[in-house]
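Only one chain is shown below, in structure tokens, and it's the form predicted on its own.
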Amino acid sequence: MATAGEILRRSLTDEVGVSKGSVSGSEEFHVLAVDDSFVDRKVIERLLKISSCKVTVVESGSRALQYLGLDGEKSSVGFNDLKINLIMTDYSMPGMTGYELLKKIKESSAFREIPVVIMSSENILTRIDRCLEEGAEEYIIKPVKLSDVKRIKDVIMGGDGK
């Protein structure tokens, strides 16, 4: 029987249209984008697709955890089956902040090595420092631009990250 996380992964893949081979072969750069704002989700999804990324978008930190199988449900889809190269998350979301999501990802043995980028419209230095100290790859001030996406993708693919 499929778990909630597996069903969510399947439905999200169908919803977003990130079926196999949607960009270029099997080694696509796959980004999980998390934002509670519909408009911001669409903007980041478009920027990532322009940058030849495979994109999965979710509207909350808890949905991101479900997708990753970190919601406490046993999942047969492990990290090796779920190729995520980057997680981009909004900071201010109801229920679970991007910072709380970052902490949960970094506590996970399967996903702690995946770079996490925090996005926010608020330029609060203590928040930025706290996210970077907790393991965020970057903290981007919204609105996110195509140049931000390309730079992050180049750094991560080139291995020039932290």
The other form holds:
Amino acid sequence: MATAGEILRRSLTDEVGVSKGSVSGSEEFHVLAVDDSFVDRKVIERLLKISSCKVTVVESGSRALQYLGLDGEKSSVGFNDLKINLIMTDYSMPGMTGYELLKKIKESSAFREIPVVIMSSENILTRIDRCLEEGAEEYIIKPVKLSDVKRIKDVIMGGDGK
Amino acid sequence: MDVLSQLQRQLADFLASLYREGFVDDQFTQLQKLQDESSPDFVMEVVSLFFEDCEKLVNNMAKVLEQQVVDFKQVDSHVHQLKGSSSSIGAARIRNVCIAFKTFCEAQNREGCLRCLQQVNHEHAQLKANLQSLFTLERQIVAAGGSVPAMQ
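Form predicted in complex with its partner chain structure, per the form predicted on its own context:
Below is the whole assembly, all chains and molecules, this chain first.
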């Protein structure tokens, strides 16, 4: 019967979801992307969606901190509900740079474990070193490509999976 | 069927010429990959956003360059933004003008900057016209019952 079939199918899906890895069907890979450019925000959002990620895009470091609830104010999302698997941030942004955002995230006990990737159009060795030293997972040169997103996602999910 | 094949060949040739003449580069190909049934107008949408952004930046730069005392740091910051967004959509010619533009900003050369600004305007207009033609061709193909050929 339909109901029994439904139940059976659901439980099978759950099993398959769990055995596939740490991120099952109900737990999408959620990326928080930060960039002050309209164009880049649209592109990164699409890159991530096409790579089967759940995406939240914000336009500045302070907005990102607000979203994470790290700005001292009440966060817009319930603390326990917020599951971010990756933060991708542009380096050069007015106000708070990606580097400054990286530092704040790494200083936070709640979010320091979240991998942070810095995106920049500038290939400056000292800048790259500084970001990596501060704990950035990667520093990728813009423009960001589909293969960059796929590789990063694989690396991070691969690290999580048992 | 014949009309469709003709249109598709026209599109392929036109696209090839845009790459050959340096109007667009590999990043434009990347954008094509991001377009699918769930986001069928993605390329057109991003490109429109870019042109709007470009216009705004050019207007801002013109205003700053008109001042008695030019704040070259401000101009440079706008050029940096334009360079970034043109690079993100594969607008190669515009990106290249920005590279030269930045040098003039650093040298605090107003004449050089004004020339680059003119060039940006010119390239903007050309690219806009070219992409309009591209999108029109794509629409015609879809209307003729075909699908837009996937990029390599």
